[in-house]
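One chain is shown next in structure tokens, namely the form predicted alone.
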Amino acid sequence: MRARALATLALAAAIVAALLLPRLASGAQLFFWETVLVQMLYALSVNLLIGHAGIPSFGQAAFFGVGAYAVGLASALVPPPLLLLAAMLLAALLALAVGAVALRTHGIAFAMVTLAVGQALYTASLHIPALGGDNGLAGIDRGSLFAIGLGGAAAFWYLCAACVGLGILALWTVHASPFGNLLRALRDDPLRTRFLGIDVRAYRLGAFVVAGAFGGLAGGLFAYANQIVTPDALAWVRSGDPIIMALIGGMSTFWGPMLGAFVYVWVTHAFSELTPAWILYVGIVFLFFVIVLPKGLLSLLSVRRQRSGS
């Protein structure tokens, strides 16, 4: 009961904060928090595979980038809600095609297949004129929703917060469902799960498609927030970022990647303003978490509970 009350209180506080933030923050601060929200959703989608299903994908930038380019190509033609749904659908279809082939392999071989797909799309984006080459697609139109223009910082913030909130709710539903429980069983003991008559490949493919769809949603929101999309959205670094976020917060938990996303974005932002060598210091911070807190920041809460219980 106490945990449920705390969760309800945290949810209420998050909603109030989201509603009040445009009145309290500048445009630059709103952009920072939009980036945090997008990365939270992206990290959660990737952790569904790596942390909960035990599927080591290194190419999730493919689905993030497809969602971003879908928005960049059609933002002037399709309203934002429909276009974001289309970005999810395209990313899900790509994940279905990639997963159907890649899941014939296991472990590091699977990871390399997904990485190869991501890099192939990255290379294609550099050479396809319709995608803008190195310069990408700039001037993305945010359009309007119910006759309300989304060009302003506050209006788009509410759209972004609503989409990410619904995405988190959907991923939590997956996490808490029998499907999510089976994914964790597959991670912990795939052989025993297979002996129970579970179609391991089908469940893993389902997880891959769900993760791809929400990666596409994150990519679409990223394109709207930045109003530009470049080949960097498909680069291998973009696949590594959510893994780092999940490791910082805690891969074994649902909420850990969200906390890790906030820490990662904040640390990156802070160091990039202080020094051109910011990536070195971000790497040192990440190394600290790997060595000192290998289970992530949320593991501190479980240690505290154990001590208070004893």
Given for the second form:
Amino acid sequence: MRARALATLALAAAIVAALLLPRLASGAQLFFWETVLVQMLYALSVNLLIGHAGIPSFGQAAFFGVGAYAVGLASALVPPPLLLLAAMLLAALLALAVGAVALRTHGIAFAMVTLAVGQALYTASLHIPALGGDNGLAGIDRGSLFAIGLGGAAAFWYLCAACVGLGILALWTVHASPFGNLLRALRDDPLRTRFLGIDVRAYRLGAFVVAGAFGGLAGGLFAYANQIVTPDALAWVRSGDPIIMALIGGMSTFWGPMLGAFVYVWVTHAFSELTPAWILYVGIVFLFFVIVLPKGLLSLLSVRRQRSGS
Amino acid sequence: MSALHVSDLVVRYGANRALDGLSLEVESGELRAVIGPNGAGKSTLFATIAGETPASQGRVELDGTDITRWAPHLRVRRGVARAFQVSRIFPSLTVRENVLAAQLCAQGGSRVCWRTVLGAEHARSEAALAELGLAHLAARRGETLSQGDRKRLEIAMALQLEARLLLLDEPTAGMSPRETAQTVALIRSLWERTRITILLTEHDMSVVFSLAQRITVMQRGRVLCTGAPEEVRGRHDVREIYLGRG
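Now that you have shown the form predicted alone, what about the form predicted in complex with the partner chain?
Now the full complex is given, and it begins with the chain already shown.
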């Protein structure tokens, strides 16, 4: 009961903060928070696969990048909500095709297949003229919604916050559904789950498609926020980022990757302003979390709860 | 009518034949033990019947239906339940939740699995826990159970699947003498009450001879003989290859 009241309070606070932020923050600060939101959604989608279903995908940038390029290619033709839905659908279809083949393998072999698909798309993006090569696609038009132009920082912030909010709600619904429970069951013991009559591969494919779709949505929002998409959106580092975020926050929880995304974006932002060698310091922070807090930041809360309970 | 009919089953691992033209027939409602020395192919036979290991050749029929090429989850839905040599339960769930998970999975996977549990389902799981002597452990997490309790929980889960054929792979392995006696009594009472077809392997001959109606002896991937316990015990060739002389 107390947990439910706290969750309601946190949700109300998040909605009020989202509504007030454009009045309180500068354009640069709004962009920072847009980046945080997009990465939160991306980390949640990846954690559905790795943290909850136990599927070690190293190629999620493929779906993020496909969503981003879909927006980059069609922003002048299709209004944002429709284009974001199309980006999700495209990423989901790609995930269905990749997953149908890749999920015939397991463990490290599966991870390598997904990595290879991501790298293949990255290489293709460099050589397909319509995708702009190295320079990518610049000048992405944010268009308008109900005759309200989304070019301004505040208007786009509301669109971004609404899309991420709905995305988080959808992923929470998946997490809390029977489907989500089954994913965790087959992560814990796939053999036992199979011998309860469950088609393990079909459920894994379902998780892969859902994660791909929301990775595509995150990619699409990323392209709108930056108003440019380059091959960097498909690079293998882009597949590693959300895994690091989920590890920092806590992979075994639903909310951990969101906290991890905030910490990761904030740390990279802060260090990149201080030193050109910022990646080194981000690496040290990551090592700290892996060694000292392997279950992530949210595990501190559960330790505290256990102590106060004992 | 035979519940399980295995004919001319061959399973190859490279050049080796783990099963080499094995044929076996188990009557509906029978409690059959399969014994044999290490490497005889007992575990491969179980894995092939369950669909975990593909057959290179031959047929597996369940109640007259050819299931040789069926995926494991489809065999489970058809009525094949399995308990493993090293018990497999969900360690992070409680004993009660493990039984409920099995019960709900049996009803149709994700459409009902771990949805809000109905009163009747609670009652059924509590009855199963009481029958298997696990009621006092219902709130304990699976990972905290002893080996004997884990095995009993796994049998309780298998029974929730409304199976027609129960495969028990070494059901008393790793148990203390007291736990072994309890498990033997449990399997016997379950079988007498439900008359489910049970196929079990076991290294402990006292368990085999006290439980089985008939015993199949395997050697080098083939059936050496099948018969009543006294008959098998009296066979010279069985004593030689498995039970030892004298």
